[in-house]
Each structure stands twice: as C-alpha cells, then as structure tokens.
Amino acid sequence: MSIPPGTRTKLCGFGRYPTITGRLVAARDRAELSAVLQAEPSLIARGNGRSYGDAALNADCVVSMLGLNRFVDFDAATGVLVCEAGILLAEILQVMVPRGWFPPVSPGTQYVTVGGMVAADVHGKNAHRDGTFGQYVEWLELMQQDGTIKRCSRTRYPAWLHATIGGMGLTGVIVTVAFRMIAIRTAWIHRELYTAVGLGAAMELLDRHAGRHYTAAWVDCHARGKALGRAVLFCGEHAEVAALPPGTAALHIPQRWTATVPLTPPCSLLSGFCGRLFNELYYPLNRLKVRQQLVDYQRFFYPLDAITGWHRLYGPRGFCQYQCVFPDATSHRGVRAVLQAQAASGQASPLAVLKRLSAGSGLMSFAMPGYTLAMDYVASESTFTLFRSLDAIVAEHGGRIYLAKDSRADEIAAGYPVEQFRHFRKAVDMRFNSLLAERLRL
C-alpha cells in the first residue's frame, strides 16, 4: 500500500489566520487514506478549508479528503442519502434541488464539505426549530488510526457518534456519511423582511417568528444607546408551486451573477469608515425595500458565495470571526454586554448576525437553546484584546465560543464537556490532533 506524496506548503483556514506551513496530503480513496493514518504519528483530515481558524490545521500533517467526493446511494422513500465526506454540500445541491431534494441544515456556505458539517455540527438559519446537521445523521463510518473502518449509528457505537458531531475531526477520519435530506416543491424561498429598532425589539422578532422555518437577523454593530442592536430580519419558507409566477421553472434557478475578488487590498476594505458605511446605508436602505419577496435558494442562503473571495477584502492580514451562544436565562444580557462591550472599543464588526439556536446533537456540539451572535473583525493584536474581554462576558453568563469559528483562545468555554470529550480522546488515540485542540488542550 502506497502512501500518497505529501507537499509543504502554506495552510490556513478561511479567516487567514493563523497560517502555517505544514505537510499537505491528497488521499483519493480508502486506501490511501488508510495508508496515511498508519504512518503518520500526528495528523488532522481537512474538507475544503471553510473553517475559519485553525481547526483543520496540523504542522505535521493535514488530509485533504477532498478526493473522496462520490455519490455512493439515495432512498427517494426516505430521503437518506449516502455520500463521502469529502463531497461539497454545492455539489449535492446541484443534483439533488432538481430532484426535489434539500438538505436539512445548511451554513451560510454551500462550498462545505459533508465531513466538515458533521465535524463542526452546522447549524443554520433553521437552528432554532430543527436543530443542527448531526441530528439528520443516520450512521457515519469513520477510519482509526490502523485503517480499520467503524460504522457508527444511535444503535452501534452510539459514544462513537456522539463524541464525533461536533467533535472537530479529532475522533478518526469522517469517510462516508448517510443523512436524510427534506423534501421541497421549489427551489424558491418565500423571504419576509423586518426592521427592528433595537436589541430589544430584534430579539422580540425572533421570538415572534421563532415558527418560521428559517430566521436571522443582521446586526449593526455600530449603533449606540436606544439604537444598540437594531437589525433587519430576514423570514423564510419553502414555496410552494402555486406561489411561482407564470412560466418559473419550480426545481431551476435562473444563472446567478458572480464577482470574484482578485487580489487582496494593502489593508482591510470592511472595518473602520468602511465597514461603518455599510452599517450605516444597509439599515435604512432594507427599510425601503419590498417587505415580503420570492427570491431562489442560492440567494436567500449563500449571498456572500456570490463574491468569490470575499474574505479577501479583510486584508493582509486576515479575520477572525467571534462567535458565541449565550442560554436561554441570560441571552439578553449577554448579547447586549457583548455589543456594547465591542462597540465601546471602537472595533465594531461590519458584519454581525444574530440567531436563534436549539440544542445540538453531539457532544462538543456549539449549539445549546439560546441566542448565538456571530461578528467579523481584522485579526490584530487590538482584535484579540477585545475577544478576551469578550471571553469575560461569554464565561459570566453561561455561553460557548464555537470552535469552528475559534483562532486564539487559550481556554475553552466552560460551558462545553470538554472533561468527558478530553477522557474519550486519550482512552482513544490521540494521534488526531490539531492546532485547536492542541491551544484548548482537547
């Protein structure tokens, strides 16, 4: 059994930071892959790079699972499709929308891998109703360090499954993944949209909406006092036939428009006056538009797919993405101490979204019932003196930072089981490991 060629090269996730140079391999199969974790004493599988921080990076060696990305079977009585864990979630959505076929959870990307879903426990503008990715998962076969394979279910190796959703790849290898899919009649969403003028009266909404199949809120961050928190909130539905216009295809979405960000600015296009800019013209100019609206799949869910390397615009020097769940008892105080905390420090995040969440389904799993708010900022060494005063605030009142989000923290929030995770991984193997756990101690 060979064992594919590794290449040094730089490795970063999708904020930018940190970046490394480490040792890259491309397994294409099973046996590759099985060839890789018997010679490696240390080593983290990675999906297509779309977490933001160093969860998928290891200077020793890191997997792309890329390769495997096949279509191994669907059940159209059930909905359980079976696919590699190294397939993108854009993939899926190319042929299975047509069929009449949606994934259950979606994150704001569609260039995700099924692997990295599983790992991270995605959770999307649906969270607060139907939960996150894991709960969808019907059995998951994930490879060990000896290449055996372990097929896990709620029946068979249930501790296996649970430590593994939301686990951050540091149980095993994530080969192939069966998760049920929903049903839809069109490729349509049926969007509403509401201003708020406040934290208060956001929150307010999402709790009035919390019926709705999908909500999120945009946040300006720059807004102060009676004005802190205000939001537009975005509602949505699957549409149905009936609600097309004459002549719309129901399963076809017409070609989307794309931009592509060829290069990255001397410094960062989306903080200070920029970013302030925006915050300042996107509140108002929602305000006029059409309150209820038919817009297709791709724009409702992935508007920032459209720009190709957007992240870019952060500069040189890349971004960190902070993103928190604070319980149900103290959500309140605590996004608004966040917000005020980040808008006192003159840092204010030119892209924040807040949401409702319920409880995920794995053991590491972000998600609890609660509100989540998530803010973008320029990594520097003033970004990270606010994330520990944010961390402050985070610890105070119960909350969680997501790990798929995470780049700097020192200690992981005691609102996560990391004893109980800590105690599975070493009666395991700790030969999966990366940056992230190794900076948490995981």
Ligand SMILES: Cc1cc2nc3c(=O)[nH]c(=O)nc-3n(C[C@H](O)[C@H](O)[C@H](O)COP(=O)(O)OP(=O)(O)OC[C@H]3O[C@@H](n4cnc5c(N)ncnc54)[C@H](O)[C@@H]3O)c2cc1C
Second form
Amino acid sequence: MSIPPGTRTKLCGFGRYPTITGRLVAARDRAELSAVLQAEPSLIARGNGRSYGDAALNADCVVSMLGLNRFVDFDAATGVLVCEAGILLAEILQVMVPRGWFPPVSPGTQYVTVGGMVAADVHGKNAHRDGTFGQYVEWLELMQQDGTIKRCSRTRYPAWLHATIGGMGLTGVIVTVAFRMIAIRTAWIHRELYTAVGLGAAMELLDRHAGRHYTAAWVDCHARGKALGRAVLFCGEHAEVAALPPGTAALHIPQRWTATVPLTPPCSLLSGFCGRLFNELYYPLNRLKVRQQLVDYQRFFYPLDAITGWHRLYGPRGFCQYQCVFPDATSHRGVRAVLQAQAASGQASPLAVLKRLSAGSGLMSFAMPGYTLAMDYVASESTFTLFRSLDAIVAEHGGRIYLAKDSRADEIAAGYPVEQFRHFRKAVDMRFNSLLAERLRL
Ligand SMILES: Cc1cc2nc3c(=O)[nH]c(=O)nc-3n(C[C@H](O)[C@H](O)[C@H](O)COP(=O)(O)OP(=O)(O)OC[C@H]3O[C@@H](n4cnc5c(N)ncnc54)[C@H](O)[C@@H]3O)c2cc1C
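Next up, the form predicted together with this ligand in place of the form predicted alone?
Every component of the complex follows; first up is the chain already shown.
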C-alpha cells in the first residue's frame, strides 16, 4: 500500500476566508485512501472546496476526494445511481440528463461532489417540498481511520448514516454513495417570476407557491423602510415535451454562454456602489420581464456557474456568507430582525436568497421547517461585528447557521443537537477533524 505524496499548498473554501497553508493529499482509489487514513492522526476529507469557510480545512492533512470519481452502477427501474463520492454533480448531469434523469436535490452550483452534498446534507430550490439530499441516499460506504469500510443504510448502521448525513466529514470519509434520481422528460424548466414589494409579501408568495416543485426568492438587501425585503420570486417545474417549441431537443440544451473572471480585483466590485446599483436595477428590470418562460436547467439552477471565478469579484480579502434558518414559529420575526440589523449596520449583501425549507435528514442537518436567508459580505471586521449581532438574533429565535457556509462563529447555535453529535464522536473515538470542528468544539 503506497501513501500518495502530499503537497504543501494554500487551502481555502469558496469564500477564500480563512486561507491556510496545509498539506493536501490526493487519493486516487480506496487503497491509497486507506493508506492515508491509517498514516494520519488528524485529517479531513475535501470534495470540491465549495463550502465557503473552513469545513474542509485541517492544518495537518486534507484528503482530496476528486480522484475517486467513478460511476459504479445505475438501475433504470429504480433510478438508483451508485457512484464514488468524489464525482462532481456537473459530471452526473452531463451523463444522466440526456438519459432523462435528474438529481433529486441540487444546490446553487453544480461544481460540488456527491460526498460534499451528503456531508452538508444540501438543500435546493425544492427544499420546501422534497427535503434535502440525504433523504435520497439509499446507502453509503464510509471509510474509518483504520481503513475499514462500513456500508451504512437505514437498516445497517443507521446511527452512522444519520450522523454522517450533515456530519461535515467528521464521522469518516464517504467513499461510495447510492442515491435515487428523479425521471425527467425534458431538460427544460417552465419558470414563473413574481415580484414582492416587501418582506411580508415575499414570504406570502413563497407560502402561496409551496406546491411548486422549485421556489426561491432573490431579496434586495439595499431596500429599506416599507420596501425592506422586497424580492423577486422564481418558481419552476420540469417542462413536459408538449410544452417545448417544435424542433426543440427535449433532453439536450444549447451550448451555454460562459465567461471567466481572470484576476482578483484590488477591491470588491460587488459591494458598495456596484452592489447597490445591481440591486437597484435588478428588481425593476424583473418587474418588466416575461412572467412565464422556458429556460434550460443550467440557467434555472446554476446561473452563477456561467461565470467562472465570479467570487473573485469580492476582492482580495475574500467573503463570507451568512446563512441562517428559523423555525416556522419564529421565521417571520427572525428574518425581519436579520434584515433590519443588516440595514442598521449600514452594510448590505449584494446577493441574498430567501427559501422555504423542510426538515433535513441527518443528525446535524441545517435544514428545518421554516425560512432560510443567505447573504454575502466581504470578509472584514465590520462584517464580523454584524455577524455577531445576527448570531444573537438566530439564537434568540431558535434558529441555526449553516455550517457549510460559516467561517467564523465561536458558538454553535443551540438549534443543533450538538451534545448528541459530540457524544457520538466521542463514543467512536473520532479523529477526523477540521478547523470548523475545532472552532465549534464539535
Ligand atoms: C455558488 C454556491 C451555491 C451554493 N448553493 C447551495 C444551496 O443552494 N444549498 C446548499 O445546501 N448548499 C449550497 N452551497 C454549499 C455547497 O453545496 C456545500 O458546501 C457542499 O458541501 C460543497 O461540496 P464540495 O464537494 O465542494 O465539498 P467541500 O466544500 O470540499 O467540503 C464540504 C464538507 O463536506 C465534507 N466532505 C466532502 N467530501 C467528503 C467525503 N467524501 N467524505 C466525507 N466528508 C466529505 C468536508 O469534510 C466538508 O466538511 C453552495 C455553494 C456555492 C459555492
């Protein structure tokens, strides 16, 4: 068994805050992975680094799973796909969409691995209706530090499955995942668009459209007073063949327009004046847009993926996302208080999304029935001061912050069953560790 050599390199999440110099080891197969796990006293698995903060960082050893990216099996009768955990969602879409299959849950980017989707128990635009990714996992194989593999399902090692879904890589390394896909007839989405003059109207729209397959609202964080929380709501359904214009290929979509941000600008081009201008224009322009439209699935689910490196536009300091969820009973008050606090701080997120969630499927899943709000800010002292005040609002309303997005909280909100998770890790002598886990004493 050979241990692949590691490289010392700069490592960070998608937000580029924090950045550390650490050792990255790339495993190409199970044997190499097993050798690394047995040799390293402390390590964490890394997918494609699309979590924003320090969830996939460890000062001693980070194991890249991108080399374990093979399709293993597909059963067209049940829709169950078996694949290695390092495969990208983008690779799955490329192969499966032309065959009429779609992931049951998809985050806002396709450049995530299946292992990362399980570890964060990701939610998508259908979270209000269909839950989170973990719900569709039939079984997964988890490698332990001694190199042995546990196949976990709802009947075998169910506690391990429950702790691994949403467990942020802290229960072992996910090697293989079997999950259910959904059948589609076209690669097109029938999109509807609505505008809401303020937060109350936006939440009412999301509630009214809760029966739709996909819903999500963009929120203008620059709006104040009565317009606080004004929003554009997007709803979507998978289109039927009969709805496509004649001659349209049902399961193939046209080549997409793409661009690249080649360099990091010396200052943020997304906050301040530019962010305000974008938000000032986005809302009125969407009021003028066609309300119903057929768009390809790439445009509907992954609009930002068309611009490689768009996050560089936040400038050299990097950026942080604040994503919180509030339970149903406190959602309205909680989301309003968060928007008011950021308005009072004089800062405004250039991009913000409001969604309705239902329960997650893992012990440490972020999702719960209620509303979630996600907002981006340049990493700075004033941002961290704002985030601390938002943490207090989240704690007061029984909410949670999303671990896949967090990079700086020093307490984990009481909304997580954290003692149970710590107990599980202690009981099985867990040495998988990340900066996130150290920071939050998981
Ligand atoms: C533009 C953008 C939009 C996003 N939209 C959404 C969204 O709508 N909904 C949502 O829920 N999330 C969203 N995310 C977050 C993203 O889906 C999660 O952070 C996901 O975990 C990233 O997957 P990854 O493969 O890049 O994992 P990484 O970022 O590399 O790792 C994330 C976590 O998973 C663990 N992990 C990764 N692979 C394994 C493995 N094989 N075994 C064990 N643990 C593993 C890591 O240890 C780490 O704790 C978004 C991110 C971006 C950048």
